[in-house]
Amino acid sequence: MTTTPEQLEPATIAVHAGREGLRDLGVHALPIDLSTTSPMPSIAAGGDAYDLLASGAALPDGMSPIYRRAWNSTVARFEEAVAALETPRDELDSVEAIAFASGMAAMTTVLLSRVAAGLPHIVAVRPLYGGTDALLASGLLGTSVTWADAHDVADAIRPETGLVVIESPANPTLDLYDIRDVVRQAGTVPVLVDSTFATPVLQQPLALGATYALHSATKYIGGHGDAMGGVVATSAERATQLRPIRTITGAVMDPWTAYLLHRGIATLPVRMQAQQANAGEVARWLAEQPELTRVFYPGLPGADPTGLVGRQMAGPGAMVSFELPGGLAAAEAFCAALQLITHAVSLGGIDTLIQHPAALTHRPVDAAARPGEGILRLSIGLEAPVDIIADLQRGLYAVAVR
């Protein structure tokens, strides 16, 4: 980019970030480096590169990346693009991003970094993505967890607390949490925000004081349901703690995936704008249906009592959940009747998906904290809202006549 990021709007950053130097390479499209290994100019130079990468530092231009598990130029370009979108405008060059093979690999690496620091206790606010919830509850990585209400985070902090984990908007009920307030309560304890539902277009957790902004890049960042990855944006200092763990554990993103995800970033702002508009129409229609117990969407009247939409988030997003009074049987009948909407896990793609959290994404969550059996989660796509609504009407009719 020929101008500095503080002079550019997010839509412009999304198109141009991570593409520096392409003109010098004589190419316009993003290059894909598929090499698993790299030639060494000398034994000494190879050793110097190894030491630098082992320290967790970013690789400078001109130094051999040695081996793909340690560094890849295509992945690095994707990381630069995410970092540019997550960087607060008054903190240029202070944010780095680290890409991983999946969102869960990203979460695992952050947790391992806290265990390595001798701070294995985690304070977490439910609801969270079911995989994250299950990982924390299992203690598999040597962590212990205290589940806390967002207003009671401070009371749950211990001397050995290494991390506070929240997800906002939360999965699947779209609860919004005041990130600044959670950061205030956490004090010196770092805060991780899973911002997958919001994306960097609608929310920048680091600008609100969080230490880590985590995304399942599989979702909106990729946007087409054909690439799996995760990414964490954080300070340069924290990034140096994460890279060696990624290298040692092999939780690396492959270059083809990085290329697809980077390509997805270019259209992320326009996709989010269109999908959010569609979600608003669908949510308002759902809210008018007397057959439903409840509709979950931050953009509905009364759903955001503290005004976080507009203050913390640039918009309410494109995820909508709703609850049927008939529990699992009603949810089963509803999903079976759909013809346009795909019944599948994941989210954030160009087509509308529906899934039953209690049976799928949140199945491993403790029963007391699991979403209700009548709750279904919609990821609204780019179809015409009238067609999405017509399909949802099929579902409601099937429930009524079952």
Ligand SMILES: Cc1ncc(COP(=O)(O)O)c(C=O)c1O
Second form
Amino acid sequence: MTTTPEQLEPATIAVHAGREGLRDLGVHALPIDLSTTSPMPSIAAGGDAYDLLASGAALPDGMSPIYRRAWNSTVARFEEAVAALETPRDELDSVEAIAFASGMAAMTTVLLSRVAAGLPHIVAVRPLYGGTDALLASGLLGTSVTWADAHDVADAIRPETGLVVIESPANPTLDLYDIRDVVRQAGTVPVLVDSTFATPVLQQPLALGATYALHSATKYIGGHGDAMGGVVATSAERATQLRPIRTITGAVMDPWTAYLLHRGIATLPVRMQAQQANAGEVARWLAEQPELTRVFYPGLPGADPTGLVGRQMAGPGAMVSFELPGGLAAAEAFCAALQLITHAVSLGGIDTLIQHPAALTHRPVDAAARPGEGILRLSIGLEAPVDIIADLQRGLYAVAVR
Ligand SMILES: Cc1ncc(COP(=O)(O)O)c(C=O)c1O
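Okay, that one was the form predicted on its own. Can I see the form predicted in complex with this ligand too?
Every component of the complex follows; first up is the chain already shown.
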């Protein structure tokens, strides 16, 4: 890009960010650097690069990346693109993004950075993705957790609290939490927002005061269900704490994946807008079905009483959940009847997926905090809404004639 990200619209940033210097290289598509090791001009220069990378700094142009686990130029391009999208438009503070092998590797690294800082207590607001919930509940990384209501975060903070974790929208019930309010309650404690469901197109947690915006890039950022990764956007100072942990634990993204995810970013704004429009139609249709006990979608009338859609999020997103009165058996019959929608976990791709959170993505969560047995979660894709709805109609019919 020839202008700074602040001067460009998000759709333009999505297409151009992280592609600097391609003209000089004489290429149009993103280059994939597969080197696992890199030539060094001298032992001394190699040593300097080692020291610099061990400090967590970003590698300047012209310095040897040494070894792929420490630095990779294709991954760095992807990181630049995410950082540009997560940079608040009205702020000049530098935002950096760090890519990981998966969303869980990203979460693990942030948690380890807090343990390393001697602040291992985490305050977390449920619901969270089942893997995140299980990681926090297990204490595996040396953290301890206090589960708090979003309004009671301040009361849960202790001197040794190193992080507040929230998801907004939350998985799978699409609850929206007021990020500014959670940040206010957290005081000096950093807040991590898992913004996977929103993407940087709909929400910029750093602009709302959060310290970390985390994404499972496996989802909307990649958008095609064929690449797994995670990414955290944060300040340059915090990025410096995360990079050495990524290097030492080997939680790195590989360059093929970075290429695919970066390619996905170019279409992220149009995919998000189109999938969100489809989700709105599907959610409105679901809300009219008397067989359902509840429909969870922040864009439905009354679903967002404090008006966070529009204020905190540019739109309600493309995830929709609903509840069948017949519990697991009804959900099983519903999924079995579908012909177009794929019965599979994960989300954020171009095709519509359905899954049962209580038995699948949220299976490791404490029974008391697990989503209801009748809840199914839809990730709405790019198909014509009329066809998605026709398939859902098949599901409802199958439940009715059971
Ligand atoms: C909201 C959310 N955060 C994090 C993750 C974990 O990401 P990954 O599967 O890329 O490790 C998921 C996975 O489903 C998720 O839905």
